[in-house]
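Here's a solo chain for you in structure tokens, the form predicted on its own.
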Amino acid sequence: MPEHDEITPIRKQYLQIKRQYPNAILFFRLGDFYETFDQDAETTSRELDIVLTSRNVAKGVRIPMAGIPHHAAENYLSRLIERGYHVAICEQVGDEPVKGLFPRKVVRVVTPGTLLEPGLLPSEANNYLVCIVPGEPDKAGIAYVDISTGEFAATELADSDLSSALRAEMIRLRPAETIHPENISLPDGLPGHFSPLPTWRFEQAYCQDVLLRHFEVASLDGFGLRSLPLAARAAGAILQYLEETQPAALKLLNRFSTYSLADFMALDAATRRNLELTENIRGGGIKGTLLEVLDNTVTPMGKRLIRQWVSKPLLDVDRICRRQEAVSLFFENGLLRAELRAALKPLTDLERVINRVAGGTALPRDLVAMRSTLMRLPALIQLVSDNYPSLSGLLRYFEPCSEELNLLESALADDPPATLHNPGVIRTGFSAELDGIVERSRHAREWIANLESVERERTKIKTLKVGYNKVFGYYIEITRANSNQAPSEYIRKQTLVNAERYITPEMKEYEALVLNAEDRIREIEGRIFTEICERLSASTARIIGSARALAELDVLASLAEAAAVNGYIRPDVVAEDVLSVRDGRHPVVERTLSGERFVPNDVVFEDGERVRIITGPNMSGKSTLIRQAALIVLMAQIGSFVPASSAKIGVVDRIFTRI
């Protein structure tokens, strides 16, 4: 290996940066490519099936190299992230080289749990980053965050069978990535990729200080963390991890909540699997699941929320009944349901778009999508605010966002380019400075376009031509035979065999306007675009509130649609020890029957009965009946209607299945 002083400056720069990110693949920006070197290059070549080449870094020394085009990076990134790799994105910073070398720095580290790019995110499910902090033998803290939606919450588990409780919660969350102290081992069978971190990052006092500084508060009591030290450590560790990998995402996390598993029906991993709530047993897809039956949502926000509802049945009878009232509204009013679903369908993923805006990663097309959605909000509010008491609580958070819409309508062009690399993003009339440059540029182009005819007429030289090349810019060319007729203000620039080329001070002024205008326009539009995003970011809480209200409306209408299409009834959910289902049907199996009718069954427990034993030959439907009873109870406790002719269901706090 050569001495450090013998290697090239660019190699020195690479090694200095790589030393800071030893556990990530470093995408090192060189021109229009991200290059990887050494072991990173071999890994990248193998995983992405691209050519492995080499690069000279010192006399007689070549190193492995593999590169990907900058414009296609997202596609390659997604394949590396799916395999659990971390990728550090190193960009050129500044417009001027320092000692012949452009400065570079890592702008973010892409990991499975810290994605913001729309092309890398699953639109129908949350992309959770989870942190697990074990404590006493029967306790553990869990925090999770989805930086694409701003959801941030934590809890503590206390269970004699901690491994099972931990596995159940992880199966519910289905995180993309989990961080944990490097000195502990997690139970087998947990989903997602794992990123162990140094133990000191989970120290209680340090984590609490991180939380206090982030939320700018003097105490964590208001977040419900006073008696949840393990949850506080998990939440603090997540913030530290984001500060290293995706620092821009921290400004998205302005809300935090704690939750208790005692607020929801307990469903262990085996129960979720056997009942096929959100994933089927065969391949993990949605086909043949309860979620497939109930999910008639038409927005990405609604699809994520209904998945959460199916995974977290309620225990509070009042909350269940409030959901039922809203579902009843849309069930009984088919026209209202159809109008609402039609109005929701064109909406963009407002929840994720505003978080990209706040995180500084939004593109013009994101603001166009937001504008289109905000334009539709007043009509939506009018549609559902017509004295419907069952929706009053939800509509408290539904803002029309008229100020934000006015900003987008006045600032953004009707059909802007997809990115800021091309001019035309900002509407004419919004910025006097930008309009002035655009107008001067247009005038300069017209002046140059007319120059040849004007000068021919003025000088009477019919062979005069106006041309352009990259070396001299614009010039006036006169044949050698007519060069003696050149006006005195013409400045000779170049002599050719048969012609002379000239410039004039006025022409050079217009040339500078034309050649510099596009860069200047891009610079001003970039600055204005950033200012627009900053103004919208100040309204993040309002827009998120509206987005979540839209998601809930979508889910309520979806449950009503499922009830109407499949012939469900509203169950009577009570805080009593009762289970009485008449003419019950399996919600999934009945949809798979072709040309056959599902034979309904009663499930009725008389007073004092606790157990019933089902007997019968193989393939007679015993397992189907057991699953059917469980699914009907679960559907009732998420607020859905159920497949039966009548049902009275006492709230249950847990479902067990080992079928």
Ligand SMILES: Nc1ncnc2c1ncn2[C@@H]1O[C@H](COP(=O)(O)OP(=O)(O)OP(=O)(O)O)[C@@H](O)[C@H]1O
Second form
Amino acid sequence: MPEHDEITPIRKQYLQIKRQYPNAILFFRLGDFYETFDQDAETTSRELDIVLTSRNVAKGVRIPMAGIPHHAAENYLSRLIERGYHVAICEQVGDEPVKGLFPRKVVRVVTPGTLLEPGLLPSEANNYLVCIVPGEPDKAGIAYVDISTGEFAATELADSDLSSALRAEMIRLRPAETIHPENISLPDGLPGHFSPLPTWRFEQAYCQDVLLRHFEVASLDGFGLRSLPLAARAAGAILQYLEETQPAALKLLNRFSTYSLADFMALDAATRRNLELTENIRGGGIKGTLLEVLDNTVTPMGKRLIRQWVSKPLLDVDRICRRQEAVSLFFENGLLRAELRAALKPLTDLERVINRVAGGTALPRDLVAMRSTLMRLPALIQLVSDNYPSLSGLLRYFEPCSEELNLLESALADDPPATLHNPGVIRTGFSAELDGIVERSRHAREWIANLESVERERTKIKTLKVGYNKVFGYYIEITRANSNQAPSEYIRKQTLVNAERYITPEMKEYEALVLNAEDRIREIEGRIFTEICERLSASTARIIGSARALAELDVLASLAEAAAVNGYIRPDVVAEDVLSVRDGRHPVVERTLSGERFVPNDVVFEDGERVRIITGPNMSGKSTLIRQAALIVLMAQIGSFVPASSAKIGVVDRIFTRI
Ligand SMILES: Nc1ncnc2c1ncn2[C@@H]1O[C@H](COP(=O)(O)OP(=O)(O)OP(=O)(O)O)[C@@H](O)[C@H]1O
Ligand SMILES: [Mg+2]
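Same protein, the form predicted in complex with this ligand this time rather than the form predicted on its own?
Time for the whole complex; same chain goes first.
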């Protein structure tokens, strides 16, 4: 390597920044490109199939370099993230170079679990970042966050077979990325990418401190973390990780809850796979799963929520019955269901949009989508609130958000440009300052457009012309023959063979107005846009509340739709030892039989019966019957109706199968 002072200043800057991000590919902003160097360049060029070039960094020293255009970065990023790489985005900061060099700073580190870019996120599923902190034998803390929706929760697992319990929870969550202390080894075969981190980052006192600071509280008891130290460590470690990778996301995380696996039906990983709840056994897709049958949702929020419901059947009879009540309502009232689903369908992904607004990454089109969604809320609330006591719990969080709507309607143009680079985002009449400049610029344009005829009239010089070039801007040109008649206030700027060119101070003022107006308008619109986003983010909790209510309505209507389309009945769910299903059917298999009829079967346990043995010839439907019994119980505990002619189902806390 050359001596330090021989290296170009920009190389020095690069090396200094790269040292802080040894485990990420550093995207180093140079003009319109993100450049990668050295090892990073080799990786990038190989993975993205782009040209590897080289760059001089000192006399006679060239290093590998590979660059991608800044405007196409998202596409390239997504391919690197999919392969599990982390990418540190280093931008130029400030408008001016300091000693010939732009200051640069890493603004975020893109990792699979910390995405916010709409183009990189799956819309139909949550994108979870999980943290696992193993403790004393048989215990572990798990925390998970979806920064695109603001969901943040933690729990503590205690199980004599800890690795199975871990696996079950990981299969349920399907995280995009999991962080964990680097000195532990996790069971094999867990889904997602793994990011091991130094152990000190998971220490009790440190993590607790991060949590207290983040939520601005004096104690963690309010979160139910008092007796869950491992859960607190996992949650605190997640916050630290976000601080480093995606600091803008932190302010989106203003809610936190602890949960207990004891509130949900226990389903180990193999059972989930065997029953094909949300992923089929073949490729892991949704085809042929219970989720596919039940999911008739029409919004992205509903789609994510129904996946959660199917993955987490309830144990509490009251909660199950409340869901059933609502499903019943939409089941019996087909017209209401159709109207509701039609009203939900055009809604945008409000959960993610408000998170982008609060995170400062929203674009004009996000606010347009939010406006058209909020506009539809009152009618939707009206639709479901009339005389439906079974939905009243839900409607508590359902707010019309009329103030927010007013703001969007008065501030945002009807059809604003896609980005803030173009003028016209803000509606006329919203800002006197902005309107003033737009008006003055229009006036100045007109003034310049009229100048030629006005000056010809005034000077009586017929050959007077107004022209424009890059060097002088606007000028007045008079042919040599008439130049002696030029008014005394004309200032001569240039002499041509046949003509003289002049300017006037007034003309230059108007010219400056025109030329500066666009910059000024952009600057003011940007400022107003940020203000609107800040005002909206003060309502995050309200809007998220409504988004959740919409999601829930969507899911309830979806379960009712599935029940109506497939001929399900409402099961009687009780807290007793009973299982009695008449004419049960397998919800997935019955839909795949083309031409043949699915033969319904009873599954009835008499009083005191605990075991049944099924025998029969090959291919006679034994496995199907067993799975069907499990699925019907599971559906009932989701709150769904079931494929049978009647069913009485005692809540079960666990299902095992290896079929
Ligand atoms: N009740 C039913 N009505 C109509 N078709 C059914 C029914 N149950 C199962 N089938 C169909 O019959 C076929 C065999 O089902 P299944 O695999 O459950 O049988 P099996 O008895 O477990 O077979 P094996 O002895 O090979 O384990 C499947 O293709 C399934 O779609
Ligand atoms: Mg079988």
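Predicted, not measured: the structure shown is a model, and the values here were computed from it. By rigid core we mean the largest C-alpha set that fits within 1.5 Å across both forms. Positions refer to the first chain, counted from 1.
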Co-assignment to one rigid part between these two forms, S539 and L220 = yes
key: Rigid-part reorientation between these two forms, C-alpha based, degrees   = 6
task = Using the rigid core as the frame, report the C-alpha movement of L496 between these two forms, one decimal, in Å.
result = 4.0
key: Core-referenced Cα shift (Å), G467, between these two forms   = 3.1
